[in-house]
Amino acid sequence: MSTQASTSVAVNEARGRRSTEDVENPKIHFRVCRFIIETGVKLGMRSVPMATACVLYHRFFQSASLQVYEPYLVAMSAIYLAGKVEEQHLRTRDIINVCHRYFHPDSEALELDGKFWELRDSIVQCELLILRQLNFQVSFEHPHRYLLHYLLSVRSLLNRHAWSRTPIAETALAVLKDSYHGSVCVRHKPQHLALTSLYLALQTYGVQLPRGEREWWQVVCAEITKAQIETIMSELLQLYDMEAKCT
C-alpha cells in the first residue's frame, strides 16, 4: 500500500472514531451527571454544591479525554471537591459508600480494607488532577440567583391567579437542574441559561406575558438575543431526547 493510501485509510479511521465519540460521549456524560445528581441527593447535598460538582466534571472533560480518565472516578472526586468549594464538606467514606450502593444496590457498605483505602486515595489524587486541569479555578457563578430574580420580575407581570395555577417556578427550576446533565451549563452565561429555563417553562404552559415596547425577556436581561434563547432552548431539548436514549 502506498504512503498516500495508508494516510487516507488512517484519516478515515480517525474520522470514524471521532464520529462514534461524538455520538457516544454525550450519552456517557449524561449518565455520569445523572449519577452525580442522584448521589448528591442521597448525600444531602444542596442544589448549588451539586451544580458545582457537575460543572467541575464538564470543565474537566472539556480538555480531557474519556479514553484516558475514568468518568465515574472523576465524578466522585468532583462531588468531594464541590463540597469543599461550596462549604458543605462531605466525608470520603460517605461518598464511597453511597456511590458503591448506587452501582451495587443490594450490597453492604464497603469494609475499611485495602480496596476501600485504594479507592479513597484514587479520589483524593483525582481531586488534585481536577484542580490542576482547571488551573485551580473552581468557583463558579451559577444561574440560580438570576433565575430567582427573573421569576420575581415575571410574577409581578402576571395576576395572582395566573401565577398560582401554573407551576412556572417549579418547571423553570427543574429545567435549570436538568441543564447540568450536559455541557450546555458550561457553554453559556449563567444569566442566559436562567432566562432560557424560564422562557421554556412559560412556553410549556402557554403563558403569555403583557407586551410593551420590548419583550419581557429584553427587559429582564437586555444583553440576550432571541437567537441565543433559541440556541440554548434547542440544546436543553436535546438533553430530554438524550434522557430517552439513556434509560
Contents of the next structure:
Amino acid sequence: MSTQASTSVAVNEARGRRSTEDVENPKIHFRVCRFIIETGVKLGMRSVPMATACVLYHRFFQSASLQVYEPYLVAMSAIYLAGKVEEQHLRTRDIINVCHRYFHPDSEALELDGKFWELRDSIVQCELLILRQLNFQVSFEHPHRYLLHYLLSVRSLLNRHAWSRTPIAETALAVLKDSYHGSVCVRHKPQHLALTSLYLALQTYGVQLPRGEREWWQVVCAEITKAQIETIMSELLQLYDMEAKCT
Amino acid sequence: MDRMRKIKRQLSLTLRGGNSGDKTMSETISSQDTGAHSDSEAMPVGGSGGLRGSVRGSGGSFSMHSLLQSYSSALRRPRSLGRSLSSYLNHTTRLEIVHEDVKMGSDGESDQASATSSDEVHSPVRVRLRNNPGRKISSEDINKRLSLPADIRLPDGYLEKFSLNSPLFDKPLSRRLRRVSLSEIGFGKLETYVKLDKLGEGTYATVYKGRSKLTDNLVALKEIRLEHEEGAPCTAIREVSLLKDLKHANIVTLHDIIHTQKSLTLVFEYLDKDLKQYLDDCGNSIHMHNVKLFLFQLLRGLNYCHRRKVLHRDLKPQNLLINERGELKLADFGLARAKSIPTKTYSNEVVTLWYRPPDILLGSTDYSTQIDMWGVGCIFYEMSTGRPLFPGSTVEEELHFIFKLLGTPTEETWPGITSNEEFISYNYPRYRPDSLHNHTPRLDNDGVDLLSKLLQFEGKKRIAAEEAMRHPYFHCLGERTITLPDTTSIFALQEIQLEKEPGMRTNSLSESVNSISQRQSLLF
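Same protein, different state: after the form predicted on its own, show the form predicted in complex with its partner chain.
In what comes next, the whole complex appears, and the chain from above leads the way.
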C-alpha cells in the first residue's frame, strides 16, 4: 500500500513537472519557429525548404530535451540542413550573419574571428546531431502540393465570382504556413493538414460548397473524418492563441 | 455549426489581436494577408500571413529583449555544445544510430513512454513472463525480436546476459531500447567491421572492402570524411535518407551507419563487380540470355523506385553492381531526388553525359520517371554490343551522336523541338533515322522493339519500367518473375538460371587488373 502511495506521489510530481513544461515548451518552440521562418524569408528560402527546416526542428525536439539542447542553435542547423535536403544550398556564413542581425539588429556583422568559426563549427556539428537524432530520415512529404490539388478541386465546385470575391487560396496557404509554428505539422498526415487549412479558410469566409451525397472534403480526401478535422482545427487555433502569448 | 461559430469568433479575435477597430474579420485577414499572397515565395517580411501581421505590430521590444538573452546564451553555447556532443558521441549505447527496420522506427514518442513506464508502472507483459520462468532465450528469439537477419552471429556472452526480466523481453520494444540492444550486439560500431582492401577514393569518400564480424559477410565500407567546412555532404544525406526506405532485391542494401567525430561510414552489402567490369571481364560480349536477366533486374529495381516516386537520375554501368549469382543491384543514390542534375561534381569531375536523355540535354527541367528510362536503353545497347551507345564528351557532341543514329528531330518526330532555342543554336545537320537493327546484330526483333521504345526523344513517349517488364522480350522468363515479392531475387525461381560466360576471365586476373578502376560507383 505504502509503495503504491509513494508511486502515485511520484507520478503526480512527474505530472506536475510535465504540465509546466507542457505550457512553456510550446511557447519556446513557437518563438524559435518564428525565428526560423523570419530568417528563412531573409535568406530567400522557398516555402518547402522552410517547411523542411521547421519539420526538422520539431522532429528533433520530439525526442530531445530543451534542457539539453539550445533551441536556436538547433534551428540554425535545421535551416542549414534543410537547404541541403531540398537543394537550396545556403552558406553557413549567410545563415550566421542573418541570424546575428535578427538578435542584434543594430550591430555590425560578426568579425571573421575565432568566435565566428566556433559558431560555424557548432552549426555543422549540430547538423550531424540532428541527422543522428532523426536517424537520417530527413526527406519529408509536405502538405503544400496536396493543398494545391484540393484548391483546384474546390475551385471547380464554386462559381467564378464566389472564387474571385474571397481570397480562399491565399488564406489556406497562410494557415498552412502558420501551422509550422507548432508541432501540429509533424503530428498529422500532410493530406489532413492541407485539407484542414482549406476547411478553415472556407469557414472563415463563410463560403458554402454545394453538397452532394458526400461532403466536399470527403470527395477530395476520402479517409479523413469530421472529428480529425476538428482536432487539427483546434490545434491550429491554439497556435493563433499562442501568438498572443508570445509577443 | 454552433462549434464553428465559436471557432470563428476565436479566430477573429486572435487575428485581430490587440488592434482594435470595427473591421470585419475578413477585412482583417485580407489586409494582413495581401502582402503575403501576392508573392508568397519572395516577400521579405510577411511570408506567413496572419501570424506575422501582429508580430510586427506589437512584437516590439519585449520579445527582442528575450531573444537577445537567448541568443547571448546561444553564442556562449558552442563550448557547452561541444561538451554535450562529445558526451553524446561517447554515449553510444543510447544514441548509436543503427540500421533498423523502418517499421520498427517509431516516431520517438514510444521512447518517452517507455522511459516513464520503466520505473513506476508495472507492465502486464512482465507479469506474464514471470509466470513462465522455465523458458530459455535463444539467439533466434533475439533475432526475431530485433528483426535481424537470420545469419547473424551474436557475440559470445551476449545470450547469457539475458535473464527473463531483461529489458529486451519484458515490455514492448521501444526504439531506444532496440538501439541499445543493436548497439550491444555490435551494430553502429567501427570495431564490428574489419577493413580489407581499398577499393577507390573520391573527394568526399573512400570505399573499402570489409568484413563484418557479425555475419562474416563481405561488406563495402564507404567512409565519408566530415572535416569539410560544409558538414555532411548533401549527396550522402540524400542517399542515406532514401536508401533507408528502399528494400528490394535489386537495390543495394545499406546495412549500417557508423558515426565517429571525423567520419560517417556507410556499410553496404558487398557485390563483386559493377556492370562495367563485368563487361570488361567477359570481353565485352555478355551472353544474350544474361543480358536479358540483367536488363530485367534493372527494370525491376527501377520500377520499385519509380513506384515510390524515387528517381535514380544517374544510371550508368558503373552504378549497377553484380554478384556471382548474377544478381544486379542499383547503387549510388547520391543524385536521386536531386532537382537539378549537375554536369560537374564538387571536385569538378565531369558527370558522364552518355546516359542522359536528349530532352534533359536540351535544358528541360520538367521530367519524371522517364528520365531513367533513356539510360536503361543506353545500357541495354551497351550490354548487347559491348560498346557505349552515345559516348559524347560535351552536350553538343552527345546530342550529335544521338541524332546521327535516331535522326535529327523534326516537328513531326518531336513536337515543339523547332522552337527550342538550344536546339536551334546547335544547328545540327538533318540526319535520317538509322535502323537500330543494323547496329545490334545480336538482338532479336523483340529486343530491338523494346530498345526503340526506350530510346524515344520525348520523355512521355518512353516506355515505363513496369510496362517494359511485361514486354514480349521477357516472355521467355515466365509469368512468375512479374509477381515476385519485392525482396525476393529472381534467382529464387528455378527456371531462372545464369548462363556461363564463355569469354569470362578468371577472377584473380581481373582483380589485379581492375582493382583500382573498380567501384567508381560508390564514390562521390
